[in-house]
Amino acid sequence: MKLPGKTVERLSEYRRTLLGCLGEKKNFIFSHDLAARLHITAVQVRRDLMLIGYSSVQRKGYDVKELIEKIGTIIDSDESMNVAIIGIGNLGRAVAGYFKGKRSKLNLVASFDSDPQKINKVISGVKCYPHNDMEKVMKELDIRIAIITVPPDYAKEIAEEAVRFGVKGILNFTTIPLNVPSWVFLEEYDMITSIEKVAFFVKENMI
């Protein structure tokens, strides 16, 4: 199923808030209300949602359970994905933590880095290889996703290695953009541009 890029972050964020809902006893759930915990609008909640085919609405709302599960056939893969982060500093233990056993179809199974201290030891749950092996780990893990967590002058070098290794996906947490080929997916995420984003929409409700 072809999906536009935000649907499937927002269908992400559903998810993620409908597992919230599970955990409050919520077993039902309607589109306005689960619109305003994510700030969007209820029209654009059934839009989605009609997107993935699910209309299954009884007059107590959407089911929780049922919606996560029809969510996961649309988002996760069939088979399991193997992720890899590179550069395991501040930042990279972070989200390594964060990242760690929250999705079973996606599996963080290593992190990548050149510091002498980190290699071969177990940082926030994931074990570090040598920067060097990044070629021979990837391919005997079979790793598609890498997050790269380098700092800003390595990460066009270190994207390009992470492709020519047989990476498909790649997630930036670095300053730079980067370049890849058409066949691999990349996401980038600029800490600096949303906060600026926030502070614009701060200052605009302080005049």
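Numbering follows the first chain given and starts at 1. We call the rigid core whatever largest set of C-alpha positions still superposes within 1.5 Å between the two forms. Predicted, not measured: the structure shown is a model, and the values here were computed from it. What changes on going to the form predicted in complex with a further copy of the same chain:
- Superposition on the rigid core between these two forms places the CA atom of Glu196 2 Å or more away from its counterpart.
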Given for the second form:
Protein chains: 2
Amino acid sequence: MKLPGKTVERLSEYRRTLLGCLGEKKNFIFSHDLAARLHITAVQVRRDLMLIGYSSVQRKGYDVKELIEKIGTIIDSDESMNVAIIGIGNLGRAVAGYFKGKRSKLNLVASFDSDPQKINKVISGVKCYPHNDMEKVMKELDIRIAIITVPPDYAKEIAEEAVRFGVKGILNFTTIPLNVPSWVFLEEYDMITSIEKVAFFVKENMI
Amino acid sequence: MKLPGKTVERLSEYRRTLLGCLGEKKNFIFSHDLAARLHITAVQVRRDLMLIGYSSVQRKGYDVKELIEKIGTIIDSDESMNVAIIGIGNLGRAVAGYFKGKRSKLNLVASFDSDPQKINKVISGVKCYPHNDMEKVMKELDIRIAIITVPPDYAKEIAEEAVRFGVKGILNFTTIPLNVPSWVFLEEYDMITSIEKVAFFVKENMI
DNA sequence: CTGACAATGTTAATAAATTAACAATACCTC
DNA sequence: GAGGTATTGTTAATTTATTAACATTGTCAG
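Having seen the form predicted alone, please provide the structure of the form predicted in complex with a further copy of the same chain.
Now the full complex is given, and it begins with the chain already shown.
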């Protein structure tokens, strides 16, 4: 199914919001309510759900459980997919934390680091392998997604290795933009940019 | 100066790339070279620079030093701006790390936490104050930007407090979408969404 | 039973962001 | 110094994303 990137992002957010609804025993939800929880418009919600072909129970809103499942059929893969974090420093551990207790199709199965202090220990719930074993471990565990949280100087090299060892998607948290072949999906996030952006608009608002 | 959000983000990236150029003694750069380093198009670079009114030395490309300064006059504030990190766990420390050794108009001047183990210690280069002192410290230090890296359950409350205590911009790294008054600039980043997005497109590419 | 309503799904309009196109211009070569 | 070239700045076109508009439909009150 061909979907705009932004819609995919929102589907992920819808699902988490809906899971929250289940927690509060809310079994039906209106588009405007779901929208309000995410600070977007109801039209956007309806449009996104139209794109994935979901229809509500008229007049009662969306069936929360059903919609969660529907979103799952769209954005989840059929079998689960293995993920590794490369560089298990502060940021790596923070990311690992997000996986804890989540049952989803995404399994965090390994982390890599070159610090001997960390190697072969379980850190933030995941075993840390030595950088030197990346090839073996990545192939054995069939790792498809790499989250790169290494210091900037190593980023390029690590990314190339990851690609060579079979990774099909990369989430890059370093400040170094990466090159990857076209068959690898790359998502980059740069914190510094976000911080400077906030600073810019704060400044502008004050003028 | 009124600029599209995306342009502001790229300006921040241009500047960092250009600083890298200075490091390698490269004093002039062509639009296509700068573009290549960031994996965007040369047109985009030229368009962005047009918006901020910068002109190159014809045929020699952009003067790196000059452009760095020009970008500074656009995105930096005149005086420096104080920043605090709320919640100095793994993620908070990772963010703090990005400030180290950077001389910029943004000063990370405080962190807050409620863990007694952390309070009054210097963590990742910044002093950690108790959550209870937020009002006093934020007002005394004139903190304008808050980076929220607390556990999700506290996010809303923390954000409200930060706004009440004078913050004008928030960068929210929790998975909880926040409400803020219109005069506060809010930027949100949700890691889980990014990860799920990567997983989705990996899946799609494989089909 | 029926009229009013509230909420949806969808098409059309608008806005934002990116890319293409191209004239202008300085430099280099011969 | 004339011609060719590489690069820019800018306008126009395209694409993508968001918002508005509205007909449709099931539900409920009376």
